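Shown next as C-alpha cells: one chain only, the form predicted alone.
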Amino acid sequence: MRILVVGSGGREHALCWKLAQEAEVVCAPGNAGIATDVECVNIPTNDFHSLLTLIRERSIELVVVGPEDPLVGGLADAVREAGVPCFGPGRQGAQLEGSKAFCKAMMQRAGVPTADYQVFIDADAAKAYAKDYYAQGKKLAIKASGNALGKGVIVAETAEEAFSGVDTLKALGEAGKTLVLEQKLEGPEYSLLTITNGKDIYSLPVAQDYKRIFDGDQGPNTGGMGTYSPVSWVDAALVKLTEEAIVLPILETLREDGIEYRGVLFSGLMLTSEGPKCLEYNVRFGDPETQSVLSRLGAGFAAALAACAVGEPIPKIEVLSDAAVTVVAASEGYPGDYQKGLPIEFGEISQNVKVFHAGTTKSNGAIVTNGGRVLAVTATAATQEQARKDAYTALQQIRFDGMYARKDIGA
C-alpha cells in the first residue's frame, strides 16, 4: 500500500515512522527528521493542487492528513472527490476543531457532558461576563474559537487574568474573533484517540498530556510538553464510559446532520467529581500524544486507517505491554517568540528511544531548529519509571542553544 502523510511536525513523524513499518510512505512536506525515515516532497499542506498532482503521479492509495488546518480547509473532501481514500474528516466535520463555538453547540445538542459556557464576539461584553462570574467565586477558561495552534486557551485564576486573556486572544485576529468563556473544571485530564469509519469506533491506548510550559503545571498553555501512556487510573470501564458518553453521541449528531466523519476523533477529557467531561475535540491525532501512543502499537495500524478511510469494519491493532514516555525539547521563549536556525547536536541514543522531529529543517547540510517545539524524545520500556528514565537520559545526548524541557513528565 502506498500512503501519503500530509504534514511536517512531530505527530507526522510518528505517523510516518509507524506506517512505514507496514507500507510505502511519502510525506509532504515533512521535516529533517521525517526525511531520515521516509521520502519527503516539499509541498505545503495548503497547496491542494500540487498535493493532488503528487497523489495521482505516485498512485497513492491512502492519504493520511496530520494537521488540522488542511482538514478545516477541505483537503479530505478534495482527495475523496479525486477518488482516493482519505483518513481525516471533511470540512464540515473538521469544524469540531475549527470552531470551538460550533463544537460546544454540537456537544450541547448531543448531550455530551462538558463545561457550561457562553460565546462572545464583543470583548467588553466578555469582560463584563467574566467580572460577574468571578464575583460568584467561580473561575473561567478563556478560549479562542478559531484555530490558534495550541495557544488559544487561557485558564484565568482571577478576574484580572480573565480580562487580560480576553485581550490576548482577541489580538490573535481571525482565530480570536469569537471567544468561548467556559467554566473551569477540576480534575485529572486524559486524552483518548478514537479512530472511526463513520459509524464504528476503535479507541487507541489512553495518554496523559502536559500542557503548561513549566514544571508543576505552571505558566502558559502550549501545544504540549510531554505525554505518557498507559495511564494507570484510566481503566477499561472508564474508557467504555467515555466512548458511550462523549465519543459516540457526537458522531451520531454529526450523522444526523449528514456529516460522515472518517478519521480520528481526539477527545480532551477531565475526570470530574461528576464523571468524565469533554474539554474539547480535535479532528486529528494529538501531538505529542501520538508519539507515545503509536510507540505502544504493534501490527495493524496501517490496515485500520485504510479501513476507516473507506468505511469498512476496523480490524484490531496489536497493543504492546510496554509503557511510553515522551518529553518535548522546546526553543527558549516558546510559547512566545523564539529563535530559529540553531544547530542541533545529537549524541548516541539507545535503541528503545525514538527522537521524533517536530520543528526542524536542514541548512547547509546541518539539522537546525525551525519551530517552538523542536523534538519529541520517546522511550518505551517495561515500566513507566524506566521509560521516563530512558527518555531523560536520551535528552541529555541532544543539544541546541536555549533548549528547554520540563523535568517532571511522567513523574
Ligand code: AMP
Contents of the next structure:
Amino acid sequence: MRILVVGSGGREHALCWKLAQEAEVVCAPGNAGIATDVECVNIPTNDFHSLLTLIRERSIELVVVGPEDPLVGGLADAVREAGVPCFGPGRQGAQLEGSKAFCKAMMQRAGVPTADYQVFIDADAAKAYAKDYYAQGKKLAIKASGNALGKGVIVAETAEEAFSGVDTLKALGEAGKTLVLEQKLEGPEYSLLTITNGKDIYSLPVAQDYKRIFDGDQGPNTGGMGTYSPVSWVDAALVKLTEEAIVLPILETLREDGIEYRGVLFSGLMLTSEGPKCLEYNVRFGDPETQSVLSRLGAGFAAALAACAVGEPIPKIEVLSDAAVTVVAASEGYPGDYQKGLPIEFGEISQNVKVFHAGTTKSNGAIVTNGGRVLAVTATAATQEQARKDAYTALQQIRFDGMYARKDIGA
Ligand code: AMP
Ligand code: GLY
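Moving on from the form predicted alone, please list the structure of the form predicted together with adenosine monophosphate (AMP).
Full complex below, order starting with the chain above.
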C-alpha cells in the first residue's frame, strides 16, 4: 500500500514512522526528522492542487491528513472526489474542531456530558455574563470559537482574569470573533483517540497530556509538553463508558445530518465528580499523544486506517504491554515568541527511544530548530518509571541553545 501523510510536525513523524513499518510512505511537506524515515516532498498542506497532483503521480492508495487546518479547509473531500481513500473527516465533520460553537451545539444535541456554556459575539455582553457568573461564586473557561493554535482557551480564576481573557481572545481576530464561555470543570484529564469508519469505532490506548508550559502544571497552555500511556486510573470500564456517552453519540448525531466521519475522533476528557465530561473534540490525532500511543502499537495500524477510510469493518490492531513516555523539547520562549534556525546536536540514543521531530528543518546540511515544539523524545519500556528515565536520559544527549523541557512528565 502506498500512503501519503500530510503534515510536518511530531504527530506526522510518528504517523510516518509507524505506517512505514507496514506500507510505502511519502510525506508532504515533512521535516528534517521525517526525511530520515520516509521520502518528503515539499508541498505545503494548503496547496491542495499540488497535493492532488502528487497523489496521482505516485498512485497513492491512502491519504492520511495530520493537522486540522487542511481538514477544515476540505482536503479530505477533495481527495475523495479524486477517487482516493482518505483518512480524515470532510469539511463538515471537521467543524467539530473548526468551530467550538458548532461543537458545543452538537454535543448538546447528542446529549454528550460537557460543561454548560453560552456563546457571545459582543465582548461587553460576554463580560456582563462573566461578572454575574463570578458573583455567584462560579468560574469560567473562556474559549475562542475558531482555531487559535492552542492559545484559544483561558481558564479564569477571577472575574478580572475573565474580563482580560475576553479581550485577549477578541484580539485574535477571526478565531476570537465568536467566544464560548463555559463552566470551569474540575478533575484529571485524559485523551482518547478513537478511529472510526463513520459507524464502527476502535479506541487506541489512552494517553495523558501535559498542557501547561511549566512543571507542576503552571504557566500558560501549550500544544502539549509531554504525554504518557497507558494511564493507570483510566480502566477498560471508563473507556467503555466514555465511548458510550461521548464518542458514539456525537458520531450518530453527525450521521443524522448526513455527515459520515471517517478518521480519528480525539476526545479531550475530564473525569469529574459527575463522571466523564467532554472538554472538546479534535478531528485529528493529538500531538504529542500520538507519539506515545503509536509507540505502543504492534501490527495492523495501516490496515485499520485504510479500512476506516473506505467505511469497512476495522481490523484489530495489536497493542503492546510496554509503557511509553514522551517528553517535548521546546524553544526558549515558547508558547510565546521564540528564535528559529538554531543548530541541534544529537548524541547516542538508546534502542528503545525514538526522537520524533516536531519543528526542525535542514539548513546548509545541518538540522536546525524551526518551531516552538522542536522534538518529542519517546521511550518505551516495561514500566512507566523506566520509560520516563530512558526518555530523560536520551534528552540529555540532545542540545540546542535555549532548549526547554518539563522535568515532571510521567512522574
Ligand atoms: P481545549 O482546547 O478546549 O481542550 O482546552 C484546553 C485546556 O483548557 C484543556 O485541556 C483543559 O486543561 C482546559 N479547559 C478547557 N475547558 C475547560 C473547562 N470547562 N474547565 C476546566 N478546564 C478547561
Ligand atoms: N495535545 C493536544 C492536542 O493535540 O490538541
